[in-house]
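Only one chain comes next, encoded as C-alpha cells, the form predicted on its own.
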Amino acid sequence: MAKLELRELGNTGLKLSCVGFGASPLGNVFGTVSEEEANASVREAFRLGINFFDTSPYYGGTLSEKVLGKALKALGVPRDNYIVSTKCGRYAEGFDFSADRVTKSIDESLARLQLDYVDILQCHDIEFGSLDQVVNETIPALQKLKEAGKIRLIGITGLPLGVFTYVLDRVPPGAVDVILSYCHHSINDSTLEDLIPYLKSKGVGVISASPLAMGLLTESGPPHWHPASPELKSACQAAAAYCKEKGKNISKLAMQYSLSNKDVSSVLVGMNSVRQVEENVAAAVELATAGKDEETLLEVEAILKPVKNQTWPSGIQQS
C-alpha cells in the first residue's frame, strides 16, 4: 500500500503525517472506547503511516491523555518515531491561561502520557481566555518550557479565525510555531485558506481539525448538541442522502477535499476504531494516487452553497 505523505510543519523542521490522529474519542468523548480498541487504533493508525497524535488533558477529563500514553507506550518504537501534541489552559474544570497552571499543566500531562517531553504544547481555545494575557503571559511561559526541554513548539488553538491573527500580530516572530484551526477547511466552510498567506508570511504551520464539521459531514448526521443553524444542518444532511444516493461516502469525500491543500500540514480528525483508522488513510492514499471525485464534489458543494462560510459561535459546549 502507498505510505501516507509526509508535510512540512511551516519553519519548524517537523514532518507530519497528513493525516494526524485525533485522540479526543480515546476519552470517552464520544461514547465508550476500550483499552484494547484504543491500543489496537493507535497501533494500526502508527503501522499505516500516522505519526502524529492529538490530545488535550481537557478531553474527557484527563481520560484521553491517559489512554493515548499508554497506547503510544505499548508501540515500543523509539520516541522520535512520533509527534504528540497536547495542549494546556483548557481544563474539565474551566479555563486557565495563567503562567502558574500551564507550567504545571505540562507536568501533569508528560506524567499522563508518560512521555519526558511533547512536540508540541497548545493553548487551547483561546478565544475563552483573555488573549492579551496569552500574548503577555502564557506564551512567554510556554517559551520557558521550551528552553526546559519540556516542549519543542509552541501553538494556539480556537474556533474564530480572529484569535491567530489577533496574537501573531502581538509576539515576537517566531514565538508561535503552529497554529490549530478547526472547523474552517471543510467542503461546507473553507475560510481558513484565505488565512494562509499570512500564516506563511509568519512561518507558522498550519494544522487543520475536523475536517467532517463536527459530524455535519457524515451519514449518520452531528450529535444533537451541534451548534450548527438548522439550514446548515439540512443541508449537509440533503448533500450526505445525495452522495448516498450516487454510491458515494460524504466523509471520505469531505476527507479527501480538506488533504487537498498541501498548505495544511495534517488533517486532524478523531478516530476511535480501527475501521476509522483504515477508512481515513485510505482516503488519503486513494487522493494521492487517483485524485478526488470532483463530480461529486461540485455536486456537493452546489448543494451546500446557500451556507457557505456560515458558522457558529464559539462557547456552544457539549452537554
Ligand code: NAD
Second form
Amino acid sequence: MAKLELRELGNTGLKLSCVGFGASPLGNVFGTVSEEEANASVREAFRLGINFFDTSPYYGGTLSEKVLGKALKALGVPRDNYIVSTKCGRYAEGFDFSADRVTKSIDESLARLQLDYVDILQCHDIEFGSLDQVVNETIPALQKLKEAGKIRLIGITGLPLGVFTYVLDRVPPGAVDVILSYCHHSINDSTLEDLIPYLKSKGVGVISASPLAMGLLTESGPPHWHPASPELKSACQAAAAYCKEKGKNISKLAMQYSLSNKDVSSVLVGMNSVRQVEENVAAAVELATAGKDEETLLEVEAILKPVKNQTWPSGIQQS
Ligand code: NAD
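Next block, the form predicted together with the ligand, ref. the form predicted on its own:
Let's see the whole complex now, leading with the same chain.
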C-alpha cells in the first residue's frame, strides 16, 4: 500500500500525517470503546503511517488521555516517532484559562499520558473564555512551559473562526504556532477555506478536525448530544442514505474532501476501531493515487446546498 502523506505544519518543522488520530472517542465520547479496541486502533494507526495523535483532559473527563497514553506506550517505539497534542483550559468541571490552572494542567496531562513532554499544547475552545485572558495570560504561561521543555508548540482551538483572528492579531509574531479548527472544513461547511490565506500570512500551522462533522457525515449518524439543527441533521442523513443507495460511503467521500486541501496539515478524525482506522487511511491513499469521486461529491453537495455552511452557536459572547 502507498504511504500516508506527511505534511509540514506551518513553520514548526513538524511533519504530520495527513490523517491524524482524534482520540476523543477513546474517552467514550461516541459510545463505549474497550481498552483492547483502543489499543488495537492506535497500534494499527501507527502501523499504517499515522504519526499524529490528539487528545484533551476534557475528553471523557481525562479518560482519553489515560487510554491514549497507555496505547502509545504499548507501541514500544522511540518517543520522537509520534506527535502528541493535548489541550488545557477545558475540563469536565468547566473552563479555566488562568495561568495557574494551565500550568498545573500540563503536569497532570503528562502524568496521564506517561510522557515527558507533549508536542503541542492547545488552549481548548477559547470562545468559552475571555479572549483577552488567553492573549495576556494563558499564552504567556504556555510560553514558560515551552521554555521548561514540557511542550514544544502552542496552539488554540475553537469553533467560531473569529476567535483565531482575534488572538492572532494581538499576540507577538510566533507566540501561537498552530490553530485547530473543527467542523469548518467538511462537505457541508467549508468556511475555514476563507481564513487560510490569513493563517498562512501569520505563519501558523493549520489542523482541521471533524471531517465527518462529528458523525453527521456517517451512515450511523451523529451522537445524541450533537448540536446541529434538525434541518442540518436530516440533510446529512439524506446525503448518507443517497451515497449508500449508490453503493458509496459518505464517510470516505467526506475524508477525501477534507484531505484535498493541502494547506491543511492534518485532518483529525475521531476513530474508535481498527476498521475505521483502515477505512480512513485507505481513503487518503486512494485519494493520492486515484483522486476523489467528483461525480458523487457534486451530487452530495447538491443535497447539502440548503444547509451549506450552517453552523451552531458556541461559547460566550465577547464584549
Ligand atoms: P469526526 O468528524 O472525526 O467524527 C467522529 C465520528 O465518526 C466517531 O463516531 C467515529 O467513530 C466515526 N468515524 C470515524 N471514521 C469513520 C468511518 N470511516 N466510517 C464511519 N464512521 C467513522 O469528529 P470528532 O471525533 O469530533 O473530531 C476528530 C478529532 O478532532 C477529535 O477526536 C478531537 O481529537 C479533535 N477535535 C478537537 C476539537 C477542539 O479542539 N475543540 C473539536 C472537535 C474535534
